[in-house]
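Next up is one chain by itself, shown in structure tokens, the form predicted on its own.
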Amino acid sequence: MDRIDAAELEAFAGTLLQEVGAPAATAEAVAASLVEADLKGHTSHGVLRIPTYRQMIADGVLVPDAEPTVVDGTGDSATAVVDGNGTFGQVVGRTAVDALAERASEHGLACVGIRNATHLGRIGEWAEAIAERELCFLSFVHTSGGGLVVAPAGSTTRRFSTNPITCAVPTFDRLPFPLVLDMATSQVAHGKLDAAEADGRSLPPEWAVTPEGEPLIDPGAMGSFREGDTWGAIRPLGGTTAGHKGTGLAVMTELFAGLLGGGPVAGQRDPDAWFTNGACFLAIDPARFGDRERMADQVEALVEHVRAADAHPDVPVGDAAKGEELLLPGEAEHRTAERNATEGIPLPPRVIEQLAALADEFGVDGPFGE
């Protein structure tokens, strides 16, 4: 797998995004987010998304030169709703984070609803941005009724998106990274299946299911989001053992994002339509609840307590885990980013082929070599 210098990849991505219609400042912001996802090991949310964005623009779903607006709430309120107006979700995410942090710092806690955000990208980026301001973060994200890929427990019929829940806690300088849990309410994020296909890997049997109820192993057998495609579905979090819990989390995420963001929920929109993220972002200022030093001690004590657990060679961490050891939430991303910043970002051959083809179409030089 080729490794690409992060700065070169970001400049290349920014150029491609301008070629497909993004203004320079927007292209720069989106490219930074995509490459950060790649840098932290989340290929599924990195530059491989550019061809998809190009298609969304062609279909009139993504409006590359639009700007998000804060349509409800003011600086004097602890709440707001951000309408993305169909622009790049990475731009919408930045707007929402700024509105959220401003209100949480003033009021102690705040909630921002989001709608019409197309693809918000890696939600962990927004969690990290809030935690870096020493605020706690919680979010619920859905796809406004489109892009349904997850079945409820006991079913093979797609009824939800992967509906992620994300939490973040600042570590008050006791760790070099915030603690960030960014998880789908399905067994695995849809992008992980795309990444498996790009890498030529089979799927673990607990990730997805065929229409006949059998494990779906070949990621290449997956169709699109279209309801008429009968490839099956991703299983809910908990799989065949506790899928009812993942189903419950998906339902609540759907409603938090829909009710507070204002966009449609699953069942209110053509499921064959392109996805467009809606969300509910919440932030809490922990300084309103106690002494910073006491909280730092609590974080440090818990971290030491968890890390003191004995690893057992016969107990796997899990098929979707990074590596074979127990890591704290957000630690895998931190380690991966440090390595990739030095050695370069690894990109699967299929991703390089797709980006190279797009670059050739626009006459753009790529960083991929011969």
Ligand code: NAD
Given for the second form:
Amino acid sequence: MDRIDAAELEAFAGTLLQEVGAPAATAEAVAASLVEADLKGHTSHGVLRIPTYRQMIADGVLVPDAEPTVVDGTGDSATAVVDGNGTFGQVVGRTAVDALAERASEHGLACVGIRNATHLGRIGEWAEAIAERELCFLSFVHTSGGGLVVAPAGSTTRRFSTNPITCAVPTFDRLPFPLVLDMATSQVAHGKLDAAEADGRSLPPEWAVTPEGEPLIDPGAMGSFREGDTWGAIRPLGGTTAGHKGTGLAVMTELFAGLLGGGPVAGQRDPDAWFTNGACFLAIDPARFGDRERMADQVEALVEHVRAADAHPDVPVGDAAKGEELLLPGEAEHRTAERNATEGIPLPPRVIEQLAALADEFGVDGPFGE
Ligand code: NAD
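Got the form predicted on its own; could you also share the form predicted together with nicotinamide-adenine-dinucleotide?
And the full complex, kicking off with our chain again.
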């Protein structure tokens, strides 16, 4: 797989985004977020999204030059709602993070609802931005009734999106990265099925289910976000053994995001419509709860405790990253980013093909070589 320099990829992505209608500052912010997702190993949320964003612009769902609005409850309250007004989610995410951090620092804890955010991308980015300010973070993200691909436990019918839950805890200079759990509440994020299809891989039987209730092995039989429920469905987190837990998390995510963000929940909108992210972002200032050094010691003690467990070579970790030692939440992304920053970002051939075609169309030079 070709590796591409991150700075070159970011400049190229920014140019393409301007070509599809984004103002320069917006294009720069979106390109930075997409390339950061690629750096961290989440190709499914990286530059491969640009052709989809272009289609969303053409369909009038994404308004590239719109600006998000902060709707403030009572002026200096601990809560706010950010209306993305249909602009790029990466711009909405920045606005929401700033509003959230400001309020959490002022009040000790804060909550920001988000609606009309198109695609917030890799939610871990917003979690990391809050944790870097030494605040704790928790979020619930839904797709406002569109793009449903996940079946509840005991069903084959698409009823939820992959509704990620994300939490982060600062590590008070004791680790070079914050602890970030950033996960879909389904067995896998949708992008991992697309990646399997592109690579010609079969799906593990625990990932998805056919309309007949059988394991869905061929990712090509899954259908896209926009093909209703006549196709397969991703199973809820916990699969066939504990899928009720993933279903419960999906229901709660749908309601936290929908109630506090104000966008429609699943069932209130045509499921074939484009997804558009809504969310609830929460932040807590740990400084209000005690001494920084005590918390730093607690983080370090827990990390050492986990790392001291044996990393047994025969115990599988499924789809998770596997290291020589046990990994903590957010560590795989940190390590991958360090490697990709020096060696370049590995982009699958199909992604390069799509972006090179877009570059040709706009007469833009790509960083892909011959
Ligand atoms: P994943 O399964 O790749 O990782 C989930 C979590 O597990 C991460 O926090 C990771 O650091 C941690 N992890 C990985 N390997 C580990 C190990 N060996 N030990 C301990 N922890 C480990 O994530 P996912 O569920 O496939 O989601 C992928 C991305 O998709 C996320 O960034 C998420 O925000 C994004 N997403 C976005 C949307 C949206 O609508 N915007 C929807 C769904 C998912």
